[in-house]
Amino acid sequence: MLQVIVLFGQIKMLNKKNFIFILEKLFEQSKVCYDEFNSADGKIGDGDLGITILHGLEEINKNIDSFSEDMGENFKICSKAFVKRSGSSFGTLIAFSLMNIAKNLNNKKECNHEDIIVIFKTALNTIMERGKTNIGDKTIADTLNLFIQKLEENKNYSELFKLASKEALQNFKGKQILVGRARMFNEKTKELDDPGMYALSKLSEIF
């Protein structure tokens, strides 16, 4: 998400500092993995899953100057920069979703584990919501669903994150993508890695 928060190692609060350098580290791999995005998109889709992630994160980097200690206006500016750069549908998801964790966050300085928690829930429920999805249906919202889950038996986000991302992706080998133009490839999907979820995991790996 795809501007989704990824935690870092022992970094156990969410706050300015902490949020920056996530971001940060997010467009770097936003990056290396253009090409691979738009591959993974270009099998099933418009092929511009890359162009979506790098423009929407390279614009929210742009505007890191303008934070707050306020992590609710924050995650509003990265809504409106994500937005700005991504006219996708798939951009729009992730604005809406950063927009609707803003509202959350609202004068909120650090977000502890449960804000985090609520963050995971609030992407997955837009998504789902706006996007017209299911868990099951193979989509980056069964890797958030999994995040969430993982999230909820354990504190130590040391890998969390990447493993869970991975296993997310196991999970539905060998299964169909059953929503947007996905579904007009059929079987042939079954063979494939949802785009979404697949770039959420390789986002994921610098953590």
Ligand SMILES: Nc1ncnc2c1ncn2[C@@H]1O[C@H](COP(=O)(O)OP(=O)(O)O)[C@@H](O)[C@H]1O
Given for the second form:
Amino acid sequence: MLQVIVLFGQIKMLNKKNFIFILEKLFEQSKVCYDEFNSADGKIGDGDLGITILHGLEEINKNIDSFSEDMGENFKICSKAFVKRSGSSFGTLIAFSLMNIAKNLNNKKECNHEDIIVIFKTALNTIMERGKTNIGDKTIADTLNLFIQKLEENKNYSELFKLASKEALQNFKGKQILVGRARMFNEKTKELDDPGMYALSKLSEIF
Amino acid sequence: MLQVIVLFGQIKMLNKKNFIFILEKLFEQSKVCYDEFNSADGKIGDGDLGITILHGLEEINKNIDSFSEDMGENFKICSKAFVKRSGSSFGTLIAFSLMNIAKNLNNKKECNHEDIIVIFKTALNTIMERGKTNIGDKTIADTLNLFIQKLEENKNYSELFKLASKEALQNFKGKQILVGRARMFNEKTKELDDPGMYALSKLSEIF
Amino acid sequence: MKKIINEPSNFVDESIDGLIKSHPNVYSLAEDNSRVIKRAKKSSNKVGLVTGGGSGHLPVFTGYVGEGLLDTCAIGSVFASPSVDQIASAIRNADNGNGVLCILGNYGGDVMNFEMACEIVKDEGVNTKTIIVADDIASARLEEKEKRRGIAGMIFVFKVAGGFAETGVSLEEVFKLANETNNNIRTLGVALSPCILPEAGKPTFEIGKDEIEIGMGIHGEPGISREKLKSANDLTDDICNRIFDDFKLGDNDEISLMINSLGATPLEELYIVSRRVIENINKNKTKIYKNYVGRYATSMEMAGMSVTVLKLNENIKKNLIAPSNCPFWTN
Amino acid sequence: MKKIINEPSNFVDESIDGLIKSHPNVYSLAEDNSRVIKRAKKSSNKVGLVTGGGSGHLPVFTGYVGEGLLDTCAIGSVFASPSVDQIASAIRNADNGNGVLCILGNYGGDVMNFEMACEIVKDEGVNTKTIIVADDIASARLEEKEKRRGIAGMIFVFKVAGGFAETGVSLEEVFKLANETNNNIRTLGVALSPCILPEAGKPTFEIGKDEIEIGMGIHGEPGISREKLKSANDLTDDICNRIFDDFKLGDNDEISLMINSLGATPLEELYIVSRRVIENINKNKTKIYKNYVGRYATSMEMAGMSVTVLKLNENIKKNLIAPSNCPFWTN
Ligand SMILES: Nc1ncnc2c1ncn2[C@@H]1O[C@H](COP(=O)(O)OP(=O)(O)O)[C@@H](O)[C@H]1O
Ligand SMILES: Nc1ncnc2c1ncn2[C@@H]1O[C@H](COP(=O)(O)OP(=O)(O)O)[C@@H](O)[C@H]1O
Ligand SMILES: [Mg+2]
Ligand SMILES: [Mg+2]
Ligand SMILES: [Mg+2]
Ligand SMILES: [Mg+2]
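Having seen the form predicted alone, please provide the structure of the form predicted in complex with this ligand.
Then the entire complex follows, led off by the chain already shown.
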């Protein structure tokens, strides 16, 4: 864990090397949280969120060998890989985001803090557009939205993601989920975390 | 009732006149017993026996005007009429019987005691053949069988049909029905009268 | 089980009326009898084909009236025989001077009423022959095959005889092929849950939550054995074994299959069964020609299915796929 | 509700396998993806037509692959979207250089995944267009028609687009007619009882013994109103009124109807409904062309039905009845 803190506490940028490192950590974490994600999704959905995330990250990690210095290319590889094994909304929304990020980064070898903000803004916009979601619907878009707000104030990545994703969950306690399969459960979704937001929070623990 | 007793106690034959009289009486009796027949059939069948008998006799009585002295022709008219309104086994078996009786009687104007025995034998044979039934299966064939036995010993029609049809019911108490729709009720049919046999017994009360 | 119906006593008449109104180019009502359906356009130059039986089994019986199939059908109340009078009308409406073949399932009332009707029309000069379909291997042993009930296999007889009659052959010839077809069919089914008779308002039989009955009839007639619900493969293997014990097929035989739902059982499950039947058949060299999977002979919303095997020969095959015009049959 | 299945997790794969094995002249499996069905014989000279969606709705979606209909289909798990990868494979398998029209129901996951798949194949040089069928008037107001879910009306779009594509017209032209067809369709359904998801083993929703839900979606999505079960005529009148409030028809309009069972509801009941729909339509001068009554888009063994109205024009009509080869469609 020390290595990550060093990485994100100090380097404040994304390149091939630390991207690979993050992806490896995320894959490990997705194995640890597999059952937890499935059962969170199972309460108000079809219980496949753990599967989606594990398979997506597994496929990405299988393709890490083909990564180049070009971060745009790397995100494109991630997008194609993630979508290959996923049939669920989360997977497609993430894959769409990765693809649009790839387009925005072009041939960049290093993404600085501003680029990282653009990366999350691109993801948020993609999800809102493709998922026909708004801020406040209690989905992963709301977590990303808070990430962006915090990134604009703060550069300490090692704390930021962890705290912001937890705060997002807090903000939506008692509120109803308004999109996706979960919305069909109406009132019941008030007492429960959105499974996607919950997963982002657990995945942020790698930082 | 006196008139009938006279008729059958003394005349011991069947011609157009007393045939019409019997058919009218049977029709009246079928109205009286309508609900009773339906509910007897309803316990182990489709509950339409009262309907079958009432409609069949009603249709026959509508055609009485076209009766001639030729008893063969009269039975033929009865057969056609009975079947016109009936969709159930009882109706078809009776209609078949009436048709075969008509053939056997040819141009007879009066049926004597021997002819009357032939009439019932024809009915029994027809029912056994068409209904694929044997004596002992607990159906109307068993009542007819006893009619024939008694007719061979006895010419007092006013008592004979009433007593024989009751005796037939008695003989089959505790036995299972082996053909028709009722056989599907297996054990349950032991405690119950066969609805067709029961109906013949009630109809015999006109004598 | 909830029903979308009006007065239960109008169930049959309204559904017939709906059938005709929905497909006026295929069906019409006989002028002389409100329980007799005939083709929209009477054919003039062929053997007439007639069927009849109780309601509640759509597409059986009425549904199979149409060009290349039947000419007329006499319709009884739910699960009850049509009357002699109705059957006689159906025969008259089918006849155009070339004689009539009656094809019916082996049910006591139906058989008797058809016999009587045939005698009545004979007096009027209509020549008839009758095929009593007896394909349900659960209902009698092979030695008494003629006592077997008629179930889904009936449709194969309708189609093959229907196709052949259309070619203008004689009554004798249609009878011969229909008879041959009937002898080449074996069916075995399983019931999972009952249906509700509209007028009675209650289930036709009772069965435990985890029970099935192999060989139960389409009206709930007792079957061969009541068992615990088992896997689709085990159930299908059992059914196949029983069918092929009864019906030995050689290496060069060619067959068609019908996997039929009794109503509620969905296509997905039928295909799981069909897959296993085909796997079983593929173990030897029997060839499979064309298969039919769907709801062909039902008991309203009963759950369950049946497997039918039809052994083909050139003439049966040709007429099985001959053109027809019927909403329930795809060529 | 009892199911004839093996391992619930194999439900979809086994039923697909059964479908292909049962009708090898119609369907085949894509070489590169076990959840993509294509025609037995790929067509070489026409716009490709692709659909996709969750399993559990047979004949929708896979069933409508065949000559004169669709070219390929991507199959998701029960009530779940197919993956982007599966859809991309379906598109590639349908393409023969003339471009591909995707026709899908308006469900969030399906729409997203098709969008993504179209972007992926675009990079490979495959030209696509998409029709999102939105016929369910219960799921959004007329002003937001594009938000409506796609249900039984989808099949009319498959058939009309399928027939037209077969004539060799361009992607743009097929798109235009499919779009016009989609705009000419209105559907409203009613659910009576739920189905059971094989993997979950429990009903998709709960509903009282004497309740129905008007407008409930085919996965149990909430409808317009939950009501007491009423007579078939009253129910049908209500459905007709809602449809014709949404969809004004003129005296010279010509339509086709589809009365579709969600699974368990039997043909007899569909015809009682169909009869009443036709009586309602006959009150004005709208002409009725050809009707489809049966199980076209189901939710396994769910009880309930839907009424679909398709407004015709010459081109829609011609392609609706154009030849096709599919076990679930009669011309
Ligand atoms: N339309 C949408 N917009 C934004 N986020 C969505 C949308 N649909 C789903 N999600 C997110 O994805 C999560 C569910 O993911 P997943 O289980 O993969 O979807 P599915 O319901 O397709 O199985 C939700 O908790 C939510 O955060
Ligand atoms: N095959 C048969 N042979 C002899 N009698 C029969 C036969 N089938 C029915 N019956 C007689 O008819 C009676 C039932 O008549 P009915 O209710 O009209 O028949 P269904 O079962 O067709 O409604 C039975 O009680 C029995 O006596
Ligand atoms: Mg999920
Ligand atoms: Mg999912
Ligand atoms: Mg009865
Ligand atoms: Mg009866």
